[in-house]
Each structure stands twice: as C-alpha cells, then as structure tokens.
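First comes one chain, alone, set out as structure tokens in the form predicted alone.
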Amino acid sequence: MEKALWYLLTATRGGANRARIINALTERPKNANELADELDVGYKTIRHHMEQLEDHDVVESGEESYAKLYFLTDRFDAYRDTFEDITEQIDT
C-alpha cells in the first residue's frame, strides 16, 4: 500500500487531485457527483481518479450503480500515517 500511495500522489499528475479525494472522503462517504462539486473539479476526472483509487484499494464503492458512494477502504486506514507523510512532503 505504501508503493501505491506513493505512485497515486506524487507519480502522476493527477496526485493533487486524488489528496484532495481522500481528505473529502476522510469527513464522510460522498458520490462522485458530491466530490465533483465540492471539489471543483469535472465529473469524469472524479470518476477517473475513482477508477484509480479503487485499483489500489484506497477506496471502494458501495452496491448502488446510481450516486454510488464511494468509501475509504480499512486497508487504507491502516496506511493513514503514510498518506500524511506524503501529503506533508508534497506541500512544501
């Protein structure tokens, strides 16, 4: 998990984006329609960063195919010090 975090903030460009996700995520589970708004950022760059999270187990998505919401997933949590390592490192 720690590689992937790694890999999804700081490898590619959309690791910005994807930080501002899981802190989202951190308040409480929210659709990609929620995140694109409040965020700021379009609907189907939401979906894709999802996509990615998902492939990494950072995230998981509840059953519904409507306004599905999306959840932090346990393993993630257990590598929370590490996401705030990094998010530390890539702000300054």
The other form holds:
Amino acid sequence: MEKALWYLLTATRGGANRARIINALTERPKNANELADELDVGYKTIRHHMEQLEDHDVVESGEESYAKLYFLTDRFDAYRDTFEDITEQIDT
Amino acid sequence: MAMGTLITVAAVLAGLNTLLLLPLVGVWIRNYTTFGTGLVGGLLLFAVAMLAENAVAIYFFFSMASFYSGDPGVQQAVLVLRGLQFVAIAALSYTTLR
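Starting from the form predicted alone shown above, please give the structure in the form predicted together with its partner chain.
So here's everything in the complex, that chain up top.
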C-alpha cells in the first residue's frame, strides 16, 4: 500500500487533489458534494478521485445510494505516517 | 532521403512517444514543485531521459537512413523496439493521467 499511496498522490495528474481529499476526510467523513464544495473541485472530478481512492483501499463508502459518506479505511490509518511524510511539503 | 517503410513507421512511433512523454513531463514537473519528493524527481528524470532518447532516435532515422537500409532484419528489430517502447509509455501515461 505504501508504494501505491506514493504513486497515487505524488506521481499522477490528480495527486494533489487526492491528498486534499484525504485531509478533508481526516476531520470527519463527508459525501462527494461536501467534498466538491469544500475543495472547490467539480463533483464529477471528486467522484473520479473517490473511485480511484476506493480501488486502492484508501477510502470506503457507506451503504446509502444517495449522498453516501466516504470514510478513510483502517488500512490507510496504518499508513498515516507515510501520508504525513508525503504531504509535509504542501502548503508550507 | 529514401527511408524504408519500416524505418518510417519506427520514426513515426518515436514521434508519438515524444508526444506522449511531454504531458508526463508536465505532470511530474508540477507535482515535483508541489511535493518535492524523490519519487517524482526520479520519474521526471526518467521521462526527460526517454524524451532525449526518442529525439536522438528520430535524428538517427533521418540522418543515417542508409545505415538502416542495408539489412531488412535491422529495420524490423528497430521497429519492434520502438513499438515496445510505445506500449510501455502508453501504459504509463494511462495510469498517470487518470
């Protein structure tokens, strides 16, 4: 997972936004609309990123079909330090 | 200059490789300024080296066409190598740009 996280966040076109999504979800679980508003990113873009993050087991979503909430996975939490290492350069 | 068909196709593939590498370099420059990590620095170096390699290849195809024209086997081998590199760069582009 460590390598996947590095590639997903730092090497890809949408990497910086995906890191911002993870930061936003650290406060509390949110749905795609809230994320789009908070990060000022299009809803469709958010959905695309959530799909990628779900595929890599970084986030998981609730059962609801409408406005489902996204949570960070336990697996991601185990790699929280790696995430902090990756993002310490941002916004400083 | 009379280039063989196979070498012409190889030159076109090298051109396509160059076109694919440019957005990758762009993404990795931007991400390097954002994250400043060794991983992105390595990817950037990789893409720049590949870009140079393809530029040199195109130069060779045009300036030394006679060097390749002697033996059809050489032309085929060159084409296969270009084709494989195209597949490799296309796959990397797909994972990086989505």
